[in-house]
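Consider the single chain below, provided in structure tokens and representing the form predicted alone.
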Amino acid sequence: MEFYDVLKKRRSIRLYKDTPVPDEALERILEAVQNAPTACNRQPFKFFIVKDPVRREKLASVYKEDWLKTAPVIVAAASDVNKAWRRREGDSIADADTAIAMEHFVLAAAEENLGTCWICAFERAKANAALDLPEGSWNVFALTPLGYAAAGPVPFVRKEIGEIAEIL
């Protein structure tokens, strides 16, 4: 699949088949994450691939919608603010680096014909606790289900390029 085709193909999927995700596909997706650029190559993130049904249920409970539970895998992308590069003003860019890696994840998943859906509508403290993350540095930045779509994505309309970009 060509790069621009992958961009157009990637959509938010909200219902999944219970078909397992092949380990080989997951390895290729994680290689894409490994290749994500980060400031000073610090890679201040870790992706938790949650397959275990009990841990998956615990992690899914931090999100209000039940459809997350239909995915055979839930992925939590966590940031480590202490390992990330900081701006001159002092604020960490751990979340920016993790967002780049997360986008590599979802685009690679689309290439593998697997569905994903960015989720940020959860309480970080509860997600951190669900993964037993130590307090003080690691925070779950985003979640995504991972699996084969059981239903197509809902239609959407994109803004015109002139509304989202301006050439100066």
Ligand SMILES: Cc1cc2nc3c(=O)[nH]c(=O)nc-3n(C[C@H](O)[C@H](O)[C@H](O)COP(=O)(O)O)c2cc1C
Given for the second form:
Amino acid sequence: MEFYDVLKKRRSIRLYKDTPVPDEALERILEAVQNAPTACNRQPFKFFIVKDPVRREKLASVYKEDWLKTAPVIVAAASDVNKAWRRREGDSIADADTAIAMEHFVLAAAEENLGTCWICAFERAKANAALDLPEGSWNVFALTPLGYAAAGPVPFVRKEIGEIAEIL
Ligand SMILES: Cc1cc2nc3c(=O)[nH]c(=O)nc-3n(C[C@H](O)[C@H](O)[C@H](O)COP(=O)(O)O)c2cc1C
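Please could you give me the other form, the form predicted together with the ligand, since above is the form predicted alone?
Full assembly next; the chain just shown is listed first.
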């Protein structure tokens, strides 16, 4: 698929078929994550690919909407503030690095005809507990389901380009 077509194709999918995700597709998606840029190349993220039904149910329960449970795979993208580059002011860039890697994930998934949906509306501590992550290390930043869409996205609504960009 052409790059610009992939960008248009990627939409948030909120209902999934139980068809399994092919291993080869997942491998290619994770290679796309590996290609993501990070500040000072620190790569302060880790993607937990949750397929096990018991663990998946546990992780899905940190989010209020039941549709997440329909996905055959749930992915948790976690960051570690201590592994990341810090700005002069001291704040860690870990979540920005992880967000970029996550967007590589969802765009590569779109190329594979797999649906995703960024999810941040959850308590990070609860997601960490669902994955048995010890305190002070990986901190779940975002979740996404991964699978084949069982329903289309909501209609596309965006600001005009003149509102989101200004040429000076
Ligand atoms: C950082 C971030 C957090 C998001 N969190 C949620 C969420 O918790 N639940 C949800 O249903 N969608 C979430 N979304 C998806 C947005 O609602 C969606 O991207 C937006 O409405 C545009 O629709 P589209 O992705 O289909 O183009 C999130 C998206 C981003 C980028």
